[in-house]
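To begin, one chain is listed below as structure tokens, in the form predicted alone.
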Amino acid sequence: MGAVRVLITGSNGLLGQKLVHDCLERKLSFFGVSSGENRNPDCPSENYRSLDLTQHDGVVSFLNQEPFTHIIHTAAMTNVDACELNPSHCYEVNHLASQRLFEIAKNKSIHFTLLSTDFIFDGKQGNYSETDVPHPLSVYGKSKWLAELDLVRSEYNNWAIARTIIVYGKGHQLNKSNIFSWLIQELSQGKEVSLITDHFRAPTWAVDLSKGCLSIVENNAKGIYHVCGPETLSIFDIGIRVARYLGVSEQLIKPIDSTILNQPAPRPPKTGFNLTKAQIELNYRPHPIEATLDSLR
């Protein structure tokens, strides 16, 4: 494989920050873009630029100035309820910006990796494989599925889709918290938390996900890959695991049903992925929850 130069979109986000860290560690040439100033102290200023991916002319101009062999497109609007309440903005960010970026990649023969989500599925069966047919329930899920379809239906095949589930970890000045950081904070202070018992997910440590994405880059892998945590649990059981890790009473975790939350966006009740393909082709080896929690404290 020749010289690699990776463009990381959403480099201020949790996954983006891990990708920057891993590129530096592996001495892979990279450049990070996000909206706003560089919030990641690990990302050298000369490797960063503020870029609004919804402003097409600016994106074209930037990519005409900077040569890349690979794009890892992590930037997205991921607040599921905000997407439901503002669908036009969601589609602009998650579908149209992605579509235009992929077109540029195609014209420049750049390998394109799109980060996607378990929310493209309806959650009726769980343990989804790459060949299962998506049926998104929410605006967010639909926006990501439309972005996927642009790749799947293209005559250009130099692309990969990395679908993942509840990404968690520790980062710098993140725009949003994640369930594990929140649980550790609340339970450590002896506070009670209410967690739903009827939704099941396979939470993904950002460190594992970054390695999976870079394995796609380094292998020039093509096609769809399911890249998530190794175990599918109810949100309630995730809380129990964290309570046990902290050595606090499991009685702090109060079971509730998702129907009482009245969330704007419908959510798939049970997802989780079959990881066989990623394990074989990417040597993907995700860590169990307990092995990751020390890194969050």
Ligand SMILES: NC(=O)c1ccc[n+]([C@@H]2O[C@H](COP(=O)([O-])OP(=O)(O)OC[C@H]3O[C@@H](n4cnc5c(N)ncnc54)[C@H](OP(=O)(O)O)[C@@H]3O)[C@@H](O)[C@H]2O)c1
Given for the second form:
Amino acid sequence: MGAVRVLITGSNGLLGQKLVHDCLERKLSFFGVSSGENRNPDCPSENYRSLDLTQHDGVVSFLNQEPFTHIIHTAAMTNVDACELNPSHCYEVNHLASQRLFEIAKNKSIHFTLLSTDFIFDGKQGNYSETDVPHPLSVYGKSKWLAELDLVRSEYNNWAIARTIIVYGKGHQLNKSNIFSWLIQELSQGKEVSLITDHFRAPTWAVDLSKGCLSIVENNAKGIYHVCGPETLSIFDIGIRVARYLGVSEQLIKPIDSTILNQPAPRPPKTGFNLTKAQIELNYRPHPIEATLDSLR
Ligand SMILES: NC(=O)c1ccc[n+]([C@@H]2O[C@H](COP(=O)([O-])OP(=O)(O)OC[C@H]3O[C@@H](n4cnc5c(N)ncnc54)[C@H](OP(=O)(O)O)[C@@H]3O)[C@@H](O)[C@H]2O)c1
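Same protein, the form predicted together with the ligand this time rather than the form predicted alone?
Next comes the full complex, and the chain you just saw is listed first.
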């Protein structure tokens, strides 16, 4: 393929930081943008600028100055409960800003990859394939699905959607913790944790997800891809696996039911993805949980 230059939106985020790392390692030309100052020490200052993607004029003038062949659009409002409590901001960031960025990509013939989520599904079925019909329960899920629909319904087909599930990993000054980092921190101090038994997910190591996204770029892959971890577990069982890995008592994990949490956003009970398409077309080979946990300590 010809010379590639990738725009990574959300380069301060968990996935964005891994993408920056992998682009540097592969010597792929890239540029990162996020809303705040650069918090990723791996991202050289000359490869970064703060850019609020909801400010359309700024986005247009930036993309008129900087030529890109690919955009990996990871930037989003990712706190599901905050989205439920502030829907207009959520739709502005996750839907409308994505829609406008995609329009620019289309006009400039840039390959566009949108990061999306298992929360576009209602979680009744589980083990979802790319062809299953979305039915989001939450504002966050709807906002992401609306962003997907702009791509799916466009006559421009130079795009991919990478749907993923609970992303975890280590990063610099991230906005939020993730379940594995939190579990390792609590359990290694001998603290009890309460985890729900009735929600099932396939947690995704950010390192694997980044490789999946770059495989999309390097193959100019088009269409929808499910890109998550290899195993679907209850949140409670995730805790058990971390306790075993740490060699601490499994009694520290207390089973609870999601109904007692009273979280603002409704969540799909059972997700998890069928990975066959990504395995075949992207050579996607995600690591089992135990192979990833050393990287979090
Ligand atoms: N994390 C998960 O469990 C999960 C699960 C399923 C799908 N996903 C999807 O995967 C993608 C990556 O997730 P992540 O966990 O890496 O996200 P993250 O750590 O929350 O990072 C989000 C990034 O988006 C940037 N951002 C937010 N609003 C912006 C705006 N208006 N303009 C420019 N940048 C903005 C943030 O910049 P600042 O930090 O500078 O504010 C940050 O760099 C997201 O699209 C998410 O929806 C994530």
